[in-house]
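What follows is a single chain, given as structure tokens, in the form predicted alone.
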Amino acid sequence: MAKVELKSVKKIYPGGVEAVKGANLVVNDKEFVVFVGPSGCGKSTTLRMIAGLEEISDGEVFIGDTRVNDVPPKNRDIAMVFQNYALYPHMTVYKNMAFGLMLRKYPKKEIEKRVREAAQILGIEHLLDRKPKALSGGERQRVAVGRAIVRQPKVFLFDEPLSNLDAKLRVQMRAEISKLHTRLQSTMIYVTHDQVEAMTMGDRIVVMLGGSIQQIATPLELYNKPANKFVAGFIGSPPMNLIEGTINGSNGQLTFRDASGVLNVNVAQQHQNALQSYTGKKVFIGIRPEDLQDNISQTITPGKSVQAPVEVVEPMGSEIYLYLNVGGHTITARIHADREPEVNKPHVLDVNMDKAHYFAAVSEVAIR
């Protein structure tokens, strides 16, 4: 296996469209790194430059100690799994998995050994004589992964491999790929637009937007310490509530107040120093849905509570998602399903200000 390193890598298309803007990244040996972001953010383009399927406009890509900018894809010792399975319909599962090795003139015994081992790892030994049309979507995806495994490459590259599967199967295959990484102890780079996939699978996550890397961190670090407003709103389900307002100071106590005055809360002690210089200025406050706690007595505590009408109630089983109108903005709360608040009735929530996040209004970077 090997590490992958990107040094100021750019991709500029004809017309001057800069799809990737100077990406710098080191994927360590045996690490599972996930690229995540909305459509058009440059994550798949970056993966394809690593694979050699896209020409690099500027910068350098290393796999191990080898600079691979001018190395053909077939000589980079990588294996790629695509969104569409790209299986040969006229070949059996065995031949689909073996075909790449056959082209490279591997001995028949070695091919047999690798295919059987990969099939055992993926639980598809009983499917080796079938053709793709006789397989379910999940089984086809396993075959595509198996075709990559038999190569025994230095690096595995996954380009949104679960997008075509239904929700239940995506969850199952997510776990299968994570277990596969643990078993193979291989370097894997995985691209997805689904932040839940990213959070549950990656050792580290690379968040991208508009061709630029916004933050590289572990899942928990991304969740607890987002670098900017975009990362804060993108990571987490339901997403973080982000509301613009003003920092005010009086008698040594800073408060946050939105434009409507409905949300008027005291800044927690641990955030006071960082926000002192923002007194009188606009900032965004970020509050996770789970940090809006149900007030059992429905009594307003000044500086701690918010009262707003309920717009939508979504029962989720053990918990309820509440959507409330706070001064013209919809915010989401995640509360226990002990009771179900009424739609169009005012409801009181306590804000856990210790867990609040703050972002500068112009730069949108985190204030710490």
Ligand code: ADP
The other form holds:
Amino acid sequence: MAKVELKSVKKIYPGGVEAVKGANLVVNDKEFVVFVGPSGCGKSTTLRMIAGLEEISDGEVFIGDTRVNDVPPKNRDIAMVFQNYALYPHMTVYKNMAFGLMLRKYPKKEIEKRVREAAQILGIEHLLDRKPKALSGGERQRVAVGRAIVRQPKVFLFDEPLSNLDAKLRVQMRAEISKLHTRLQSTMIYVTHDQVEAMTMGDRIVVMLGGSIQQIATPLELYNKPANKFVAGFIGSPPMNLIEGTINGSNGQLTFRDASGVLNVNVAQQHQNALQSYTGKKVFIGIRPEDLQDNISQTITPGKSVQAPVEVVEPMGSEIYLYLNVGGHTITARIHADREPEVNKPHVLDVNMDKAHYFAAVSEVAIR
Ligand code: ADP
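We have the form predicted alone; now please give the form predicted together with the ligand.
Next comes the full complex, and the chain you just saw is listed first.
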């Protein structure tokens, strides 16, 4: 069993920076959990506390059933892959992968078996006699992962392992690490600032901001039910449109209106109850770009449509990203590529209000 559990884990660096403000989390056995958030939100610090590379200021960390607060890193049965994977330049790929086991005095036969197995899993058997300088970036990254695999750890920890690779290779390695997880069936914790990486790889995602966990959920839950305005804006590309405005009307007939009055839409039936107590108050509406639909006949339906001048048209091939200026704010829509609206001309979009999200103005918590 290789469950990882964090109980009210805090990190206060010398000088007083509170990098992690009480993290509670259970990573289940065999689960792939991704920590994601903007730079400086405390992802690496949390991972490094699990690894034992950073002292825990308060709280407890468990790996399996063992409380590891005072267990040195080498005895935690974890293996870590870093962004700067620093292979030993003078050693062959074989030796780079074998070295950790040699230090631990594993029998030679066992080392050979594990290195060959890992090399086979990673498709680098033909590279075993080469030195790192004769490898491409992606191959080096595979060797770094191989070094972790041969340890057969209870838990794999990845700290932004792909951020030094170019975009295409990142996508390829992303898929390889997912496959590796399926094959090895081990617990993995993966840190990234890239929400696409998080969405595509994680069984569950931990979204962090300013040292605090904002939400822990599956990728689809995060996308469809963000807990607050930050998560709503962070997960999804292009990001969700978030517009401040007021709830008006009375129960059963509520509307949302932004400050300019350009966006004036009827709240869908299923959101009426939750928004009732916000009548006359400020809220944020959240509309994903795909929930702004191109109005084919360009006719306005009151309470459903928004008409605003086009700022930018970005053809993406299969679709178009359309940027409209709604009362001084830019909103983004994803529309079909079969026609190209003209810049500076007014354009009509229909809002799929069934899919709208709402967030309280001050707390920014989702209203449901
Ligand atoms: P992330 O991995 O999300 O980018 P980090 O965990 O590296 O964030 O950092 C979280 C916060 O802790 C940041 O404000 C960072 O400046 C601070 N921090 C990180 N390492 C140290 C350190 N060794 N000493 C002091 N502050 C640090």
